[in-house]
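Take a look at this single chain in C-alpha cells; it is the form predicted alone.
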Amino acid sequence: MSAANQVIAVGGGIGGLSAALALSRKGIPVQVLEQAPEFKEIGAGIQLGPNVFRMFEVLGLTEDMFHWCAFPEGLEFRDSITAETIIDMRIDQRFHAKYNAPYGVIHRADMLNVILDACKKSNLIKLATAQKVVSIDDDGSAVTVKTESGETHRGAALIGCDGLWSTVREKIVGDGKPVVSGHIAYRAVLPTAEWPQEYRLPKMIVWCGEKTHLVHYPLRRGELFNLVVVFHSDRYEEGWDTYGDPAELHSRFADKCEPVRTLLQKVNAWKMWVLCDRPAIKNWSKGRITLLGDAAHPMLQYLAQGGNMAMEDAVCLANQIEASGNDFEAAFKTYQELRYLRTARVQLMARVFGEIYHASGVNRELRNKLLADWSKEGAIDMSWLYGEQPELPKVGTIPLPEPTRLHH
C-alpha cells in the first residue's frame, strides 16, 4: 500500500474505524492511528436509531450487529418523583413501517468489535495502536503525522476521528476545551439475573426527574442490563473511566420514588463521566484535513446519537471522496456542507431534550401533560432524525428482527 495515496484516520473508536471501513469499501487505503494500547471501547450501552441501521446495511454489518443487539419492544417515560408513566411508546410494526428500520441497543464494546473485525478483514486497512499524535503537517500535497513514539506516517489526507478532546480539532479549529454541561453520568452494567424482577422488561425505561434522570434497558441479546444515571454536579474529571462516588449519587436521588432508589442500590461500582458538548460550527475542514463524529460536532447524549452521527459522517465522507475522484480538499468541503446542518440540529436538540428530561416545577408538570397528550395523538414524529437523509445512500427496508427474550 503506497503511503502517498492512503488516508490517515486519527482515532480508532466507532468513528475512526467506520471511516476506515467506508473508505476501504471504495478502494481507498487507510492507516488508522489509535493512541491507546489496544482498540477498545469503554462505556456501556449505546442506542441505535433506525438511521444507523441504514449505515450498517451500506457497510455490510447488519447481520453481525443484529447478533449482538437487544431489540426493545418499547420506550417508556416515567416521572421519577411520582412514578407515574408519562408515555408508553411501542416500538412495533407501526414504528418499523414508519422508519423502514428497527431500533436496537448494543454494548459499545460489541459494536466496536463488529466494525473492528470487518476492518481486520480488509487488506486496505492498516491498524496501529499506541500512536499518540503530537504533530500534523499539511504541505498542500500530503499530510505528515508524527507520533509520541517517534514514528512518522504520511498520507494524501487526514481525518480527525479523535473524539471530544480532539488533538486534530485543536489544530484546524482551535476553539479550546469542550463546554461542560454541569451534569455527570454514572453508568453500570449488570447480569440480567441480578436485575429486579419487576423491571426485567424488554424495553427502555427513562425515569425523568428534577436535574436528574435514570435510564435502563437490556443489552447483549438480553443477557445484561444497562443502567445510566445522570444528575447535576460540580465535579469535573476529564475522560470516561473514573469511578463515581455512590454517596453523592444517593444524596441526589434521596427525594425520588422508591423504585428508583431500589434500582440505584443494585450497583456497587459506578463508572462516571462528565457530559460535555460544543456549539455547532460550519467549518471543520482545512486543506487536506477534516473532522468526523465527536471531533467535528460533539453532542450531549440525550438523543443517543453520537455514535450514529459518526457512522453517517463516515458513509457520507467516503461517498464524497469517491465522487470527487480523490480530490480531498473538494470532497471535505462538500462533506461538511452536506452534514453541518443535520449534525447541528442533533447537537441543539440534544440540549433541548436534556432540559425536558430534567425539568422542574411548572415546567415538569407541563412536560408530563404535553408528552402524554402527544403520545395519545400519535404526534411524536422523529422522521427528521430517523428518516432517510438526502446526503446518504438509500437502502431498502431492513427486516424487523425477533424481539429480545430476557435471560432470567
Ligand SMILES: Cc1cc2nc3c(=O)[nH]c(=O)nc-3n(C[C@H](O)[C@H](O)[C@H](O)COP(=O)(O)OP(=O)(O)OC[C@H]3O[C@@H](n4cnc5c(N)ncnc54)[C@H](O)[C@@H]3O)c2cc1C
The other form holds:
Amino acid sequence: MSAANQVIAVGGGIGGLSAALALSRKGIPVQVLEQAPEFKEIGAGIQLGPNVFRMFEVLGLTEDMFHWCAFPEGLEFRDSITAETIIDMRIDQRFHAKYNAPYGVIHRADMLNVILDACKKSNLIKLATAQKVVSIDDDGSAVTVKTESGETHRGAALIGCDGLWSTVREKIVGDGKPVVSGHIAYRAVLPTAEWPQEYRLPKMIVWCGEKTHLVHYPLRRGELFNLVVVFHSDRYEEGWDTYGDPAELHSRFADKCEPVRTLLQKVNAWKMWVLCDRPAIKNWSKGRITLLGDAAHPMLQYLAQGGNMAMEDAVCLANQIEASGNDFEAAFKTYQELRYLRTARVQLMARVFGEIYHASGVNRELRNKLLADWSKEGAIDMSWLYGEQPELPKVGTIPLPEPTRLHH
Ligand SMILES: Cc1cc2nc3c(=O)[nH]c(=O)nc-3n(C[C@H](O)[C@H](O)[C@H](O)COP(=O)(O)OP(=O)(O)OC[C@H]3O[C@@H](n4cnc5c(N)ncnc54)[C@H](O)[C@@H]3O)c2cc1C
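Okay, that was the form predicted alone. Show me the form predicted in complex with the ligand next.
To see the whole picture, the full complex is given below, headed by that same chain.
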C-alpha cells in the first residue's frame, strides 16, 4: 500500500473503523491509528435506529449485525414517581413499513467486532493499536502525524475520528474542552437470569423522573440486560469510564417508585460517565483534514444517535471522496456542507429530549399529557431522524427481523 494515497484515520472506535471500511469499499487505502492497546468497546448496549441499518446495508454488514442484535417489540415510557405508563409504542410491522428498516439494540463489543472483522478482511485497511497521535501537520500536499511513541505516519489526508476529546479537533477547530452537561450516566449489563422476572420484557422501558431517568432493554439476542441510569449532578467536571458510587446513585433515586429502586439494587458494579456535548459548528474540515463522529459533533445520548451519526458520516464521506475523484480538500468541504445541519439538529434535539425525560413540576405533567395525547393521535413521527437523507445512498427495504425472545 502506498503511503502517498492512503488516508489516515485517527481513532479506531465505531466512527474510525466505519470510516476505514467505507473508504476501502471505494478502493481507498486507510491506515487506522488507535491509541488503546486493542480495538475495544466498553461493556454496554447501544441503540440502533432505522437510519443506521441503512448504513449497515451499504457497508454489507446487515446479516452480521442482525445476528448479534436484540429487536425490541416496543418502547414504553413510565413515570418513575407514580410507576404509571405514559406511552407504550409498538415497534412492529407498521414501524418497519414507515422507516423501511428495523430498530435494534446491540452490545457495543459485538457491534465493534462486526465492523473490525470486516476491516480485517480488506487488504486496503491497515490497523495499528498503541498509536496515540500527538501531533499533526498538513503541508498542503500530504499530512504527517507523530505518535506518543515517536512513530511517524504519512497520508494524503486525515480523518479525526478521535471522539469527544479529539486531538485533531483541537488542531483544526481549537474550541477547547467539551461542554459538561451536569448529567451523569451509570451503566451496567447483567445476564438475563439475574434480571427480575417481572421486568424480563422484550422492550425498551424508560422510567422518566425529575432530573433523572432509567432505561433498560435486552441485549445480545436476549441473553443480557442493559441498564442506563442518568441523574443531574454538579459534583463532577470531566472524565469517564470510571467506577460509579452506588451510594450516590441510590440517594438520587430515593424518592422514586419501588420498581425503580428494586431495579437499581440488582447491580453491584456500575461504570460512570460525565455526559458532555458541544455547540454545533460548520467548520470541521480544514485543508486535507476533516472530523467525523463525536470529534465533529458530540451529542448527549437522549436520542441514542451518536454512534449512528458517526456511521452516516463515514458513508457520506466515502461517497464524496469517490465523487471528487480523490480530491480530498474538495470532498471534505462538501461532506461538511452535506452533514452539518443534520448533525446539528440531532445535537440540539438530544438536549431537548433530555429536558423532556427529566422534566419536573408542571413540565412533567405537561410531558405526560402531551405524550399520551400524541400517541392516541398517532402523531409521533421520527421521520426527520429515521427517514432517508438526501446525502446518503438509498437502499432497498431491510428485512423485518423476528422479535427477540428472552432467555428465562
Ligand atoms: C451513556 C451513553 C449512551 C449512548 N447511547 C448511544 C446509543 O444508544 N446509540 C448511539 O448511536 N450512540 C450512543 N452513544 C454515543 C456513542 O457512544 C458515541 O457517539 C460513539 O461512540 C462515537 O463514536 P466515535 O468513533 O466518534 O468516538 P469514540 O467511540 O469515542 O472513539 C474514539 C476512538 O479514538 C481513540 N482516540 C482518541 N484520541 C486518540 C488519539 N489521540 N490517537 C489515537 N486514537 C485516539 C479512542 O481511544 C477511541 O477508540 C451513547 C453515549 C453515551 C455516553
